[in-house]
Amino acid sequence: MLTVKIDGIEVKVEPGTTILEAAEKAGVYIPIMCHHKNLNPFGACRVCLVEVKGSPKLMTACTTPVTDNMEVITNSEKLKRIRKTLIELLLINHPLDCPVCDKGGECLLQDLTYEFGITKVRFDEKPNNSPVDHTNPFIERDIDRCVLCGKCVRICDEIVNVEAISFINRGVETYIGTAFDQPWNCEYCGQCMSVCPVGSLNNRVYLFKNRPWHLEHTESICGYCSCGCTVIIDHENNEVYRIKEDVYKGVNKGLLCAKGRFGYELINSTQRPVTAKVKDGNEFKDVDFDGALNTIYEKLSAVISKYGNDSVAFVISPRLTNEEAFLAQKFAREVVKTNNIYSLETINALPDGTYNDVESSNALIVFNIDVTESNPVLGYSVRVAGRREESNLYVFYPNYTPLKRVATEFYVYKPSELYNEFELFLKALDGENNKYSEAADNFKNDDKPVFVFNPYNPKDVEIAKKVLDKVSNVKLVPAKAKNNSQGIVDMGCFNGMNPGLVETDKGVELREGIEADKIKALIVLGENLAVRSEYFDILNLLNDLELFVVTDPFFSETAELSNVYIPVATFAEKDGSFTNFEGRVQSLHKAVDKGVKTDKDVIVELAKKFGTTLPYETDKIREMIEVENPLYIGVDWNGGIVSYPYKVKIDGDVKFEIKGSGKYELYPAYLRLHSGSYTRRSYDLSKVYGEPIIEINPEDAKELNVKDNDYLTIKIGNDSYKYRVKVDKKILQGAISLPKDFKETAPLFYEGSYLKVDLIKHI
């Protein structure tokens, strides 16, 4: 350890801290402007300049490595000066606009002259008066704010790994721009404004609509996938006027992707419904929650009483949290007394690596998943580990995807040929002399191997297995798709599985119990059947029934079909849990209340008109499941991480399966802006992609004569589907990539996952 004194003050510190890490030790501030805590120390700006004893020269703390006995002085009348003189410089170009910023109150340059008590610029102002750049949907660009601190570059860079936008030019005529002045398409992550210091990155979906000082700040976890980052929930009068990070809270580290940061518009929608529907005929008529209840009550002990029981489903969704999930189970099972309880999630793969495994891995393999589409904070982790030069990542995928940039090898085959080239790779684990031997051989070497893989495919599961199988150290990395994909599972909404994975009866399975007209009554919880393939062919029974419940904040596709429909919150508007990728519970908290129930109050308030109380507050509820579920004994609801009981659970070979006969093998694409049901409500994340894109090959786009735009049909047997094409070369001649998770899309992809098809251009 090194001794060091920061104005008097003596703290050890570890060999290779900085002066700026020891001060912060030592409880001693440092202005800073250019240093961010998840970037490498850059030294542009030298607003931290300290003094060092027995050094002739000022020292940038936030890049001076303390030295044994090193003596700083941080705040005299000279740096003071120094330090002043450096804002008056920045001041020279930069507007003085800061009643109409949207950075007023959050700016750090404001501050900083506010600090150092600069009211009037010793030298001319020259702002330059450049136009402002409006081509990235979500960022607005004003360059003449820019101090050129250069965290925008850097963390594009060293974190995200897109290098979207650079420094620009060199001396007096550098500015932050792309590459020739080109739009600025990227990611739209916004990783970039949020380390922005100043106004010139700024949030084009909170612009101009409220001032940061008027609003309050909740703390929350993010209600899209299942990477469970921390959100900080930015309201005033019940209105989410933004969504951001904290770099010091959260396993994300202040990380989010364009989902979690821009699509909260739809907490706020108009489009959402504040009053229950009864439908009477063929019209739905408004009614209170009360009397919603009512009507459920009454025909569900109608159908219990002529068809028994086991007449009655539930289907809970991910959406839901854990105490949500836990009273929907136990509603179903001990009120009504039905086993037909149901998630569209698996049990296949339970969760196994954290995020912590992922960054500090040197042999990393992520299979047949677009991870940084599908869960973008992970791929985050997969990049840092990527990018590390001891590291070995090998990608394999149908197309390239931002992880070419940071992987060692990228494999891309077509989905027909890539499991025989993993079993390529997986016999080279066994000692086979292939082409894939000398990466086998890291892999296998490596004291902490890492396998990311999509959890919804048997097939990649047994994959999966059999990686285990050959390298018994390795961690799995199931990356699940929605916030509470786990949770659910582990509170008992897996059809024969209580809560803790403890194996009960089975009910009948969901579709054999609707087609065979066995199930009479469904209560749908938060899920949108109408945009899971899996159950487009059976949407039409549902009108069948004699009893079709649905909850969800919006009246979704699902919800037309129903005979009751109840409005609920969203993650932002209700207390609970969800349970991440990893494993990992954390807490959500209410931050809005938009004037509809939750799934909460639908469970128990229903459970009351059926003589039973069940738990409303929330520690209640925590100390029921605590009983009842042995994987939560004792768990910390907030960042506590559950243990498993196993990794993958998968029997006998799973064959892969391509039907059709075209000359095109299509495959389900990530889109990082979508996920299904919620995204869709967003008008922002809508504007750039607000239909199902057929992505294409280049050389297939010229054959096929159609261009970004077009629209192409994609025949298979008799069924035809029109969709708008996207030219890119990141996709293989001879396949094509969409989206699944489209209503639009529902229909083809209930044929199967991957597809031989053909394509005809669209006139």
Second form
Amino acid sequence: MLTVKIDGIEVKVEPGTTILEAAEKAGVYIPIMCHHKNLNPFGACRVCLVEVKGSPKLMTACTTPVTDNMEVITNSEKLKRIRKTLIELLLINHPLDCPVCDKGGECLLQDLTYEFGITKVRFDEKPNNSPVDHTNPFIERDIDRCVLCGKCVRICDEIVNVEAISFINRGVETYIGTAFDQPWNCEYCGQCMSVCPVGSLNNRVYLFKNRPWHLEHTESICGYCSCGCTVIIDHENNEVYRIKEDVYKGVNKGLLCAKGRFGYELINSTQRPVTAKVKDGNEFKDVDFDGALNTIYEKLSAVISKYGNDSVAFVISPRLTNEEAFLAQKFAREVVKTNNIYSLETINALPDGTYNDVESSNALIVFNIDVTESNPVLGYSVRVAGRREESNLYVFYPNYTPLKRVATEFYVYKPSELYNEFELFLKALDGENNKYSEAADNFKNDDKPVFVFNPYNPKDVEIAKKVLDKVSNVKLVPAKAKNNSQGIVDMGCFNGMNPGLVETDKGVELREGIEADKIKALIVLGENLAVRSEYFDILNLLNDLELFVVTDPFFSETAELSNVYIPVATFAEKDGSFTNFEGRVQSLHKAVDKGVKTDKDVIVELAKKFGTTLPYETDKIREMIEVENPLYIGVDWNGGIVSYPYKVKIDGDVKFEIKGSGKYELYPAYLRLHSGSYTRRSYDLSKVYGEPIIEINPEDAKELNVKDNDYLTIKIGNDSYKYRVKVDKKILQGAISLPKDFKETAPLFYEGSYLKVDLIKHI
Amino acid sequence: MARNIFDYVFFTEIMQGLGVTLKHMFKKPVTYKYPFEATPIFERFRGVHYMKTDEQGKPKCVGCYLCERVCPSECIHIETDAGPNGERLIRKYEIELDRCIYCGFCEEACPVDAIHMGRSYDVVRPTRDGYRVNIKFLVKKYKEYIEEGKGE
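Other form of same protein, the form predicted together with its partner chain, not the form predicted alone:
Next comes the full complex, this chain leading.
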């Protein structure tokens, strides 16, 4: 330990600590501009200059490590003068358009100017005035306001590892831009924008809509993918204006993806209905909440008395919080007395590895999942691990993903070959000598190997199981898709599973029940069955149900088929908790009220009609969960990790199937900037990726004579489907990718996830 | 006592009063026949606001929300958005005149010299509806001021 004296305050710090960190420990404030907690020290802005006793020169606090018995002065007349001049120099070219700049009110330069009391710049002011760049759909770039702190460049390189932007030119001509001034080619994660201390990079979704001093901040959990990122919801008058991060909070450490950061506009969407609808004949009629509940109650009681309890079924979506899911299954099991409770989630793979395990691991395999698209924040952790000098990251995927930059080896094979190749890898783990031997040895001999996979594909789960059998200390990371994919299963919203994954009597299978007319009343809470390819063929059967209730924030494709539709709240409008892919339970807090009910209201009020009182307060429900759910006994609802009884469970061998006999192999892509059917409602995300697009290799494109934005017809058997084309050299020749979870692709993927198809140019 | 009888008999107090009246009959009147005659307005009087426009006739307001922030009676309501070319667009600029205390803080805070306190005060209306004025009204007021030469 070293002893350092900062402004007379003595602190003991570890060797290698910088003056800035030591000052933080001593509670001494040093102004900073180019320094960021998550980034390597840079020392570009010189605002943090301090005096060190015995040194004739000033030192930058953020880059200078402390030495033993160092005496530092952070606040003297000389330093004040120098810092003031530094800010004045920055202000020479900085346009003083604070009233129209979105950063006005939360700008570091503005704060420092105020702090140093600069009212007049002594130099000739020459504000820059070049046009603003609007080419990026999410980020407005005004290079005139830039102070060249380099935070954006560094975060794009050090953390996101895309290196989309960099310093261009030198000296006074330096500016931040892309190579050869090409359009931005990035993931739109907005990390650069979030660290910009001035208004050089601004959020276009929030652009000019409000000012920071108006906004109220509510800390909550993001409601899209299963990463469970902590977000700060900025809102005013029940309108969400911005979603921000906090570097000191959450598992994401201040990192967000495009979905979480820019996909919030759907909460404010004017397309969201506010009144319940009941189908009268073929027309929907607006009714009040109680009217809709009465209709449900009447029809549900009629169905129960006529066809029995088992004719009622519930489908629960991962959009529900743990508390809502628990009440929903309780209502189903104890009030309706049915075991027909379904969710389209899986219990084959349960959480095991955490972010920490991934980041600290030196041997990782990412198998058949584009984790940077499906779970972007997990993707950052994989990149952190992959970037380390001594680490080995092996990726198996049918095309090149952004992990290519950090992967030790990126194995790209067509889907049909990929599994065979991995069989070879598994054999190498057993000791067979083949091309994967070295990789297998590295993986096997590491202290903490990590295996990231897609838990929804049974074949992938089987492979994860095989890996676990061979390498017993491996941490399996099932990259779950939706925000509460894990939580609803834990809460017993699964056929044959009570809360806490306790087995119970199984109801009839959902598909079989609907096909055989055993299910007469179906209550769908939040799920959008119409875009789920597995159920595409039985959609028309849903029309014949006596009662079909759908709750959804939007009037979804499934809601159009229902008898009763109730609009419900999104994640920003309710309290509760979500369990992420690590098994971490985190609380979300209500930020806005859009005048719609929550799923909890629907269940509790409906139970009341049946004469049962279910608790409404979150605390009371949690008490009940802690009693009835063995996994959640004594769990910390603010970040506690649940320990699960098993990692993977799969019976027998699963065969990899690829249907069809065409020339091209089609595999499901992970949604670009989307996270299921919900985010498609976001206007801003859909600007970038609004419809399913076939990605195709340039060679194949040449052969088929198609260019970007042409249409291609996919032919499988007697069916044809038409989609737009994007030519991309990351795709393998002879393979094409297309995202699932779009209404347009549901019928195609009903045939199977992997298909052999023919392509015809559509004229 | 005798004096009292004298006053009593000859109505001297009434005469004195009539004398004052008579004196004022030859003086310049001080009353204004409002609303038929305009009353004088002093230089520093703060009346209904107006908004200045630029050379193209567009309001100078940039939607910085500073007037809304500084307003003590919270009578200014602004909504902004990004325009089609990425410029700052003012969707709404409203002042509730019935809540305004005419303190002039908005005028002080405005960084672009857009909102000003005018001189007119005659805004009495039978209902409250008309008291919410928008940017169109404020610009119209500015035109009136220019025409009448009452502007700054």
